[in-house]
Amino acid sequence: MLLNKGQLTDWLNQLMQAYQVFAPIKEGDYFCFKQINSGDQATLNYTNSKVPPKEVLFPRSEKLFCYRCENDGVQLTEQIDESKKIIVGLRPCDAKSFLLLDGVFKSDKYHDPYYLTRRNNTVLVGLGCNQPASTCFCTSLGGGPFATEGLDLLLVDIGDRYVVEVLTDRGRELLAGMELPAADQEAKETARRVKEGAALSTQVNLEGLKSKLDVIFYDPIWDLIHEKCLGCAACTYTCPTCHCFDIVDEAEGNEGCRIRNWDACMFPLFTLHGSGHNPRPTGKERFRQRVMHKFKYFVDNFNAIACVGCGRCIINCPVNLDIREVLAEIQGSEVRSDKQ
């Protein structure tokens, strides 16, 4: 199908008469999500976001239930969001991140509801990249440009107009009413050679890398490879697949409400016990364990990298930390047997 860009307004607007729609909208001289109150604030024309779209799902700050004691108990107030969601205009490695955050609130042991009730009334419209950044390696993980993993609807921007691909039945549904036409032969040319001419200037070598990371935990490389990092976790923050939280309650009298709040593992006070002993005392364990939980752990348990390529980290360091001259770095040392 196509979509004029000027028919782009109208359609959001549409949209939102049953749906909350979140776009890329630009603040100061960054892009962020947020939820549009009119079609015309959403801005396609961008790169990528300074924050990923999961705090769509995943709000970096969140009330999970209010209670109010009473003299015959507790009551408690559950804080679902069942609201309906669109968002337009993610990456494709965004999407992809919202798969292997499935696999964290969703398993054998563990439903979060929060999560889950919104990932479920969330349909997502993906724009291709026809000029991927400098720091984009998504194609190193498996995604690409143009993947379409974990979409509804894909937009290939073609000059004036989109070709809209559509992936599931939820994404048809987004166009009922619209009576687009369908993608003629020249804008399917088109599209094909924008797909071709988005390539990605940088590869990361996987191969390999977790067999190291088996063996490595104890490895004097750890020493030095952590050593710009400040701990100031803005990769943390920025990072599409980083689900680290905290929970604490904010209670005044009798009542109060019990809050979910993005936490990270480069912080100092994400490990520190009750005892007061803490088993990541420098940013040496917390910079190790940032790189063994994405690339390790994460494996280990849900069979997947949780990394998507998107850059975010590299381009946020404030001291040019970058994650591929790290793995470069550990894919070049030594292998050692691991021996504390």
Given for the second form:
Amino acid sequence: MLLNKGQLTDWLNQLMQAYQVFAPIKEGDYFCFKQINSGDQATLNYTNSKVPPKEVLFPRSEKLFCYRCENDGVQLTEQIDESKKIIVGLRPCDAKSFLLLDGVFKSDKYHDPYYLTRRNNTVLVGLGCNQPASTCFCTSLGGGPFATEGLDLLLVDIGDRYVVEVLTDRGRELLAGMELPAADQEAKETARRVKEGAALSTQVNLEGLKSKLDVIFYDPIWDLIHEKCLGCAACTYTCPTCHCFDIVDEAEGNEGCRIRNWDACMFPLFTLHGSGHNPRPTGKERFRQRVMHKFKYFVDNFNAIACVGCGRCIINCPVNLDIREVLAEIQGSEVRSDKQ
Amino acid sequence: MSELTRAIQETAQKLLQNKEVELVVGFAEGSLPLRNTPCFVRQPEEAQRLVWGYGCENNLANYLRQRPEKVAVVAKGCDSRSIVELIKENQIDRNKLVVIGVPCRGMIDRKKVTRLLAGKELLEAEIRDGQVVLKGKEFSESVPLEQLLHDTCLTCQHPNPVLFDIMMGEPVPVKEADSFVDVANFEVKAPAEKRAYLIQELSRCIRCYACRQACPMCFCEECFVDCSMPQWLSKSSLNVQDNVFFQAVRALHLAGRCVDCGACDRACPMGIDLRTLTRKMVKDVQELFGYTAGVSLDQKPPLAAPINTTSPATFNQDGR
Ligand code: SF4
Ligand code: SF4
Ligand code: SF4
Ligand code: SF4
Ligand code: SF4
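After the form predicted on its own, can we look at the form predicted in complex with its partner chain?
Time for the whole complex; same chain goes first.
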């Protein structure tokens, strides 16, 4: 189907009547996904957002429940967000990240009602990448600038119009009442050319990486790889697949809330035990955890790599510690046996 | 710049060969245009990885605290000033450190480049004759270098290392005295306006603590924000006030210790203006105590010296 760019605002305004709409908006020098209250706030002319739209489904801080102690007990109020949402204009890599997060929050043992309720109520309208950034490497991870996995609709920018690819029934519903024309031959041809032109400049070699990581836990390579890392969370907090969290109670007097916050393996507090012992005492163990979690443990648990190649960690690292180089270094390293 | 690169490589190689140090901390070529990256060299033959350029923006003093081995560090002006403060705070053993001083012409602010290119991606850059040629897909733009330097570098008073064992190249000219106009503009704002500004900036904070981690002077074993018993401020980001509180305490904690290197500001992925707060402290400490952090090893830090609260004007350069 075809959507004129001029129709976009009206469409978003229409969607807003039934949904909370999240879209990329310009904030300072960057783009972020925010809830919009008028269609013209959205800017679909961006390369990638600073912080991934992950925070729409898995907020940086979210109240799980609130409580009040009363004479005869405790009053609990659960805080499950049941609103219907749409994320418009997210990149294919970010859509894929939700499929990875699903594995974490929905397992045989546990279903996370907070994430899953939002997830089930959220429709995803993707935007293909006509001009991938030089830091993008989604194709190395099975994605691509026009990949449709996880999306309900995909918009392909062909100049003054979008070719809208309908991928699910939920996606189709969003277009109800719009009476969009079907894409004509010329539009289809332009879309094909746009897709072909969106070449990625970076490839990462992942062949055999997992079997290497399986045996290099004690390899001296970790002593060197992490050295310049500052141990901040600029990489993890801007990663669409990182999902570690910490739960704290924030209370005043006899009432408060239990809050779930993003956490990061790069912080010293992350695995600090109540006894004072920390199994990851230095930056070396923490950095190893970040690489291992994404490229080994996640594969062991969910049969998928927990990286979608969005390149945000590369752009945001204050010391230019580039995950592509880290992986290359590991790939080039001799494999030693996993003994201390 | 290539001359400096060569000089740094040769010096590092010699120091390692002669076993004067076990490690050289410097910069290598980065993976992104206009970017250099911290680099740790232990073998003489690896010294050729070291480079000097306009992307050497990180403060390498950050890597020197409590090192067991003997280390050499490539230090520009601000790095050297941090080293001075860290020596005074017993975080660096002067006898185990060799400072390879490099006169600095300023570092390029990639945020300014991003702003200038307004959405176009930088793929390549070339610097010659005071001009930066920015290249990308189907564009090439030439911009005066001066326009792209970090604000910190534009006001920097100590581009030449204040402490060094070996100096690379000729000293660079020092700019006119820092007028602190940026801070003055902030100071004249009404309290409500100041507050609104800080809230607006820090509403973008994601509490990644890159600012804290990038600062060579932030080295408490346990930071007050991480402390959970008692919990000084909420761990959640639901309340912007707490982000402001975090930065306020950080800035105050660095008063008289901050060398205005800008590393915190540069590290912030959200582009938050942290500089106004840190510079306000720098200015206050200069005015109240006559103290500029990191310029001399002998000068006592203001809070370590007896304070005369009645007439700040009587403070002399020794902080007495
Ligand atoms: S690890 Fe880096 S490239 Fe991979 S998904 Fe996370 S931020 Fe993107
Ligand atoms: S990684 Fe791929 S999908 Fe993601 S923004 Fe880049 S090109 Fe688009
Ligand atoms: S890799 Fe970079 S962004 Fe990540 S913790 Fe280390 S310094 Fe911070
Ligand atoms: S507070 Fe910022 S400007 Fe001051 S020393 Fe630390 S990193 Fe440098
Ligand atoms: S670096 Fe920026 S976003 Fe991160 S904690 Fe500091 S101010 Fe907040």
